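There is one chain below, alone, in structure tokens, taken in the form predicted alone.
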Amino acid sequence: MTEGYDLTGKRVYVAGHRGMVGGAIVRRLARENCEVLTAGRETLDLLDQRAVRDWFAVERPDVVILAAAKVGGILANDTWPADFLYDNLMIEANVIEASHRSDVGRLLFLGSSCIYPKLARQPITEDALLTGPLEPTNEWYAVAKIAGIKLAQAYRRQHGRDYISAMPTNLYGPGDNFDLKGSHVLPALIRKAHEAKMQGQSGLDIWGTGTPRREFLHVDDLADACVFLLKTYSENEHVNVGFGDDVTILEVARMVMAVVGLDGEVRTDPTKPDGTPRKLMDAGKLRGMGWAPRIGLYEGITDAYRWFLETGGAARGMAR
């Protein structure tokens, strides 16, 4: 723990501004007396080593929030394995560079909950991280996000910089990415709960048994928990995020048919892929700090489906 890390003043870089995460993120800088900076994709692409460099070399933040990333469900991950790897690869490591080349004070770095091993203890704590085999599924973006966690680590070891990763449980709400080609399993469900609606259909189908257990957490709640750490948390393990409790997929989505106002029965379908059979996560030690979330699953799920309607769910694949 810091004495206390105060954000006042601070010049605030929110790295992926325009996903659900960094959205949510710059929501809750907006109550803190800070500056936030932003920078578009077509302003900074952070695949590119030079313009990143560049870029902290003339803004300075004083704060990095490293929120970019290029995001995906099981399909996308499953389809297009070498640019989840390569581009979160390279956009953790542009920008930690980049932060430490500009003398950056504080810098967070997000992960996901995806890192832990495919079987692993449940509820997973943070030291289960490389103690067994991914999840087959999406182990590309895995490895890209513990390669994350061991740069701020070795930042943090070899330069003295104050570095720290959070990693988040599965997130959901404003901003979220509702392409049924590349979202996960919530948006998803609300999305194809809504069109059955439309359409005057009955009834909704899922991917595998309905059996796994999720976590689920509401991205409002994630930044909070971000904005607490910056302020509070200075030490080398990463922190695991989560909401501490878990529900089946078949009661998500029959949760997800409530909220939408979809009649019906939830139809399995055991020939797709399941993923990992469950995951929940100890989030124990950012208790023990003092944080807690505050949205319910139901309300979370309204807010979401509130968003959705509003904007008509505009797909974000790239959250950079």
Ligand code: GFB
Contents of the next structure:
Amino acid sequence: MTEGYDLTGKRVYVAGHRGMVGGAIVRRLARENCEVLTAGRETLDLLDQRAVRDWFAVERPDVVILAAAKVGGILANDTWPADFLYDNLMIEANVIEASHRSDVGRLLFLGSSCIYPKLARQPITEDALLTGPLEPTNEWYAVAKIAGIKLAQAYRRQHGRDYISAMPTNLYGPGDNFDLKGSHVLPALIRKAHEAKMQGQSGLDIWGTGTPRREFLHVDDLADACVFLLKTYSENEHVNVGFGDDVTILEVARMVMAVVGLDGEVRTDPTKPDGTPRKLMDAGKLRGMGWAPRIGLYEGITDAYRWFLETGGAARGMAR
Ligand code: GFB
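Output block for the form predicted in complex with this ligand, input the form predicted alone:
Now the complete complex, all chains and molecules, led by this one.
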């Protein structure tokens, strides 16, 4: 444990600030007395090793939060396996190595709950990593994220760097991707429910059987957990950031319909993949350190729908 790592006056680089996660972290850091650094893709291509090294050499951040990633839902993972593996490996390798080269003292790498084996015992504790085969629908992304954890650990071990990793569960909230081909389930259902309501239809079409269980965390809670970990945690093992409870896809679909105000039944489509049956993370380690989420699922979906309405629900591209 780092006793009260102080962010005051630090230059904190948030990689991926235009994505849902990076955006939430920038909003949360506004409450800290630090300087936030960001760089859009037009300024800095994180796939370009030379450009990343040069940017770090000039900007000299003290702290890095690595929230940049090629992300997407079950279909996106299946459609673009090369992008999910290559882009994520390159982003992690470039940012972590450049951080070390330019003497960044503190780095937080963000992964995903899909790093765990498909049939891991539930709720999933941190030590389930690499104990069994992965879920095939997202193994490319999972392998890249596991490599990111290992990179942080390797720089800690070989170079004494204070680099840590957090594994969030399925996230949602303002800034999400509402493109139906690329998105995760919650933004997809919000958009589909909204469009059905606008067209005077009833009922909501969902993919798969509706029986898989998923745990959802509002991205503002994740951002708060990231700042908490940066200030307090300094160990080799990654930390789960979960909500602590899960729901079936059918349940979440009904909740979305209630928030949006859409009547009718949920219609399943078993020709579409379910993905992993369940991935509830054990959030006990982080709770034991004194952090807990604040935003309940219904309240969080209401907030995500508010953002969708305010921004016109523009189909948003992949966050990076
Ligand atoms: O959120 P999601 O795309 O990804 O799908 P995963 C979760 C569940 O919702 C699956 C179902 O069982 C989907 O079949 N679902 C129902 C839908 N209707 C829809 C819909 O309209 N759109 C989508 N997208 N799903 C992802 C991984 O897995 O989780 C990523 O692919 C990452 O790599 C992320 O780890 C956190 O939860 O299955």
